[in-house]
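Given as structure tokens, the chain that follows is alone and in the form predicted on its own.
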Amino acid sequence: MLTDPDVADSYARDRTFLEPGKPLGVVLAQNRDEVVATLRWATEHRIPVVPRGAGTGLAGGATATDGCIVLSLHKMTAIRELSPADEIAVVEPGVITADLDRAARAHGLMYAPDPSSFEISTIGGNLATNAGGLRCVKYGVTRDSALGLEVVLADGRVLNTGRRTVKGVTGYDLTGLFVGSEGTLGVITQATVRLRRAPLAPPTTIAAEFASLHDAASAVSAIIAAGCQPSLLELLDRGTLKAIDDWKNIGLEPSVAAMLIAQSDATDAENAARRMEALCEEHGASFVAVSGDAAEAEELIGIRRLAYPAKERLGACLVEDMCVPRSVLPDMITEIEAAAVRHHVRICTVAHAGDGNLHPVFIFEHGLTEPPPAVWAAADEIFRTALRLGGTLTGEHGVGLLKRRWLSLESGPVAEEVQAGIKQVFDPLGILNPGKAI
């Protein structure tokens, strides 16, 4: 139990600009029983509890509230089981995402979800937000890999959900309910996750440059419509590329307005990559390169993973992650660019383009604890556009605190009433991560 205010403050924040509340202290839980004891005590004394993993969240979901206990799970790092025969792993919530993937690859398997923060984010945090990542265009998001959970409820009872099998429909899907619930229904202390066979050969990678962001987005829509089934399809705008180039000197040419990075790990990866190459050229690519070299592929993916830290160097960041149907991705891109001009706001956009999942990052002055009004106005316009185009407010970061102002626009009164009822069942005193998600 940490009670020194300065130390506790370091556990009170996530990766957003939000100024957290002042917690009573921080519990560094090392096993399930310590989580149980903490929640029983919190229920008895009516004390709010904010669960957290590594604090890499981008929506304010793990920020402390005044007078709460921060329940940190980052010391629960055991991979309890890894079964190549069943293609599953049983892990504690503090396991780093990349560490699980590396453990699986030693057996010819992989853990498919790979958020850009995979080297620092935890499985528990990924489950709490239903994180996606670069490979989700083919392999799905965290919920698609979650088979079963051990969850400690607000009153300290232990609930086991799901199964070890790939199929199962006994009762309601409580596993799916807890994945993405942002710590508002219970605290995950163990997860049974699905592993997949790792590709036998390195993927074939393409990198395409475009003079127009709209053209790059149109190429994405064409690639998906043509059934190329990429295992990765990422889009970076010029603002993002410029931020990376200023930092790492990647040799960005003045004419490049967008870059598309795609991969195929299929058995006919070379043919799939050539089809994607042709579609990029048909939609205005000024340059396309195809490579089967693993080192070159890793270098390109490394550029993509630098996107957010490169933008953090430019200022404070409001990071959003709306998702739209892939067929309207070019329209959404156009609207983001127009909103930036109308409101005189700096927006740098990357996208898990194969999913229609866009990350417009609104950059403003370092040191501010609240974005300027123009940033909120631009964000409001962009979110409303995403909903109008049939999209959603968040594809993988969660609602947290930052998106609650728009939640009713998507949910509607009936859904809000049902969700409040679910919250009441699992957390009748409202002590679990209050004010977040719903």
Given for the second form:
2 protein chains.
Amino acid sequence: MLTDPDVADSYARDRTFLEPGKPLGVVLAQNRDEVVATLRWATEHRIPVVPRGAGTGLAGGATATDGCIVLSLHKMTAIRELSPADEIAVVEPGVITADLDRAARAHGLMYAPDPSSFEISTIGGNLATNAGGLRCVKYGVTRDSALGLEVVLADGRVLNTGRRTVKGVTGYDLTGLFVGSEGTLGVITQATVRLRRAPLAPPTTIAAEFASLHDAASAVSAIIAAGCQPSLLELLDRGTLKAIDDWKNIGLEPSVAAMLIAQSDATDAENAARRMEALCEEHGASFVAVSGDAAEAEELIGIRRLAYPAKERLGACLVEDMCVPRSVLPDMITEIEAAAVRHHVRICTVAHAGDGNLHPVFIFEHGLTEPPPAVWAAADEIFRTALRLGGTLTGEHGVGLLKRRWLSLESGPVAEEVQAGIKQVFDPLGILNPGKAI
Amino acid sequence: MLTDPDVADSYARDRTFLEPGKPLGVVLAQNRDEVVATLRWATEHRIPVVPRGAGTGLAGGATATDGCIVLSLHKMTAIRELSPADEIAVVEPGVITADLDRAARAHGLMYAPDPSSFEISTIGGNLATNAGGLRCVKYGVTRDSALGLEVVLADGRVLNTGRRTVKGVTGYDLTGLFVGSEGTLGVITQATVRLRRAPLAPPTTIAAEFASLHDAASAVSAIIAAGCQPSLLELLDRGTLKAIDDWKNIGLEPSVAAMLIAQSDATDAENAARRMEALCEEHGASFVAVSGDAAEAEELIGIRRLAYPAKERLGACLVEDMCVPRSVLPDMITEIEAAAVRHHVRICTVAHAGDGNLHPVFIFEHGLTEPPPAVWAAADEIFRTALRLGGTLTGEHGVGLLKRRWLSLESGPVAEEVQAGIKQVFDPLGILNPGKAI
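Same protein, the form predicted in complex with another copy of the chain this time rather than the form predicted on its own?
Complete assembly follows, chain above in first position.
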């Protein structure tokens, strides 16, 4: 347990601008029994516990509160089992997402969920937020890869959920309930996850430039509606591209308002890519490149993964995360652009466009611990629009602290009552990550 | 509301041998408001309610209890929306599973989950049991296709869960919690489900005959481990084939101990089928046929879909449903055969083998309302073996009444406490399908 205030502070933050409270201390758990001991002690003394992976969250789910214990799982890094025959792995929560993927690749498999932070984020954090990523347009989100969990409950009891098999309906779906619950129901100390076959050949990648963001979004809707089944379909707006260009000099042309990056990893990847190319051209792309070269593809996707750090250089960021039905993506993009103009705020948007999952990033002055009112006003407008269009407040980042102000717009009173009831079952004293998620 | 005892009795049973209790009456709900009215009344009078779709369940989940109201949803058959652009449908619970699939096919889409009963089962029943099926080896189970639900709670409150988008993490995963909860937490009155692209070309199908059941199971494990990604991989043992042959004369050879039926619907389906053919031959298949002909494929799968009705002709059936990790399928098959010999019981096994999901069907004398002790003893042994091998008690049929005797072997006390707590949140009076599922 670390109690030095400066050290503790570094475990008190995630990647948001939110100023954390002062924790009592930080427990760096090495194994399940230490998690049990921590939670028993916390229950006995009614001390709030804020569980934490690598702190790469974007919604304040791991932000420490005053007087809490931060319970970090990042030292529990064992991959306990990897079974190629059953296509599963059993891992501790501190395993880095990309490390599990690499371990699986050695057997012709992959761990599909790949949030942009996957080189630094942990499986436990991914489970807590039901993280998405670039590949989930084809392979689903973290919940779709979670088969079973070992969870320590608030009072120290150890609960095993789920199974090692690909199917199973014994009892209620407790695994799914814990995934995305942001540490408010228990602390995950082990996960059995599903692996998938890695594609045999390198993917075919396309990059398309558009003079209009709306056109790019229309191309996305068309690609989905045509059944091209991309394994990745990302959209970057001019603001995002400019931020990356200013940093890494990617040779951005003045006329480019948006870029789509798409991939197919199907066995007929080139055909699929050619169909996507044609649809981009039909929807006004000014330039489309198609490549089967793995290094070129990695470079393009590398650009995409820079989107967030590039924006952090410009200012403090409120990173938003709505998801809309894919057919209304062009409408949502139009509304985001309009809100930026109306409220005079700077919004750079990057999107897992194939899922309808948009990340409008509101940029404001470095050093501010709270976005200016105009940012909140624009965000509020955008969220209401997303809901009106049949969307949701968060596609993959979670609710944390940041989304709670809008939660009741989406959930409604009955869902809130029910969720409070479930919270009460698992954590009657309310010590687990209080004030988050619900 | 129907109260004639003979009519009510026909709504009191599912497809198990279980003798139901005498319901007070049967409500044939036409819409959500009638479900609300029924549940409010039931809450007021503390009357148990047994929700019901088409009654095709195989675990007693819809078996009526004495003095209950049977609440049938089978008249709520509207497909309210089908959006090809967003690849979703919004349906009432009484929609026949295959009808939704056909409606989707008209737009180049499909509804993937296809339990063997899919021509007569309802979406609501499929959701209640988290039904699987033949295609779920590639496309997942019902939960993987459920995005959002409208649910009437025990006291008549209406809860909306989930969303219309493909991703979303707002609040706890209530959708997943209701799927597979067998009507014990609420009554589903509407579902938003995910549709998938239907394959463009007809699948390639293989049928392989084996002189040993263990060899056939070994071929299955090899096919999965080799990453062939079949869209269907079914195993039928000799007892099953014989029952079908006696009924429909399929020309079964005396030497055939097992048959595998596999399909690939990938764009390189023929390659995948050829790889599966080679693996079957390596594992001792005596005969393998490969065909790209759609009519032949339909015929073969038609044979598979006869497995259960063919066995019902032989006697009363205890249909079991364990799921094991796919690598241990041969061991599980061996143990089932040994248990049949040891206890002198007749077991015919059919399996969604690609998922490790086995249906050993115990056949006993027609007219008995309870299997003889030897059947229970053999079943008990087989379940304990499945759990020892890392498996689960039920892959897709649910717990209902039939599996409750083994439930605690799998769930353990903490999971049971937690599940009882969740039940209490949704149904504090315990009127919803009492005695089922947990």
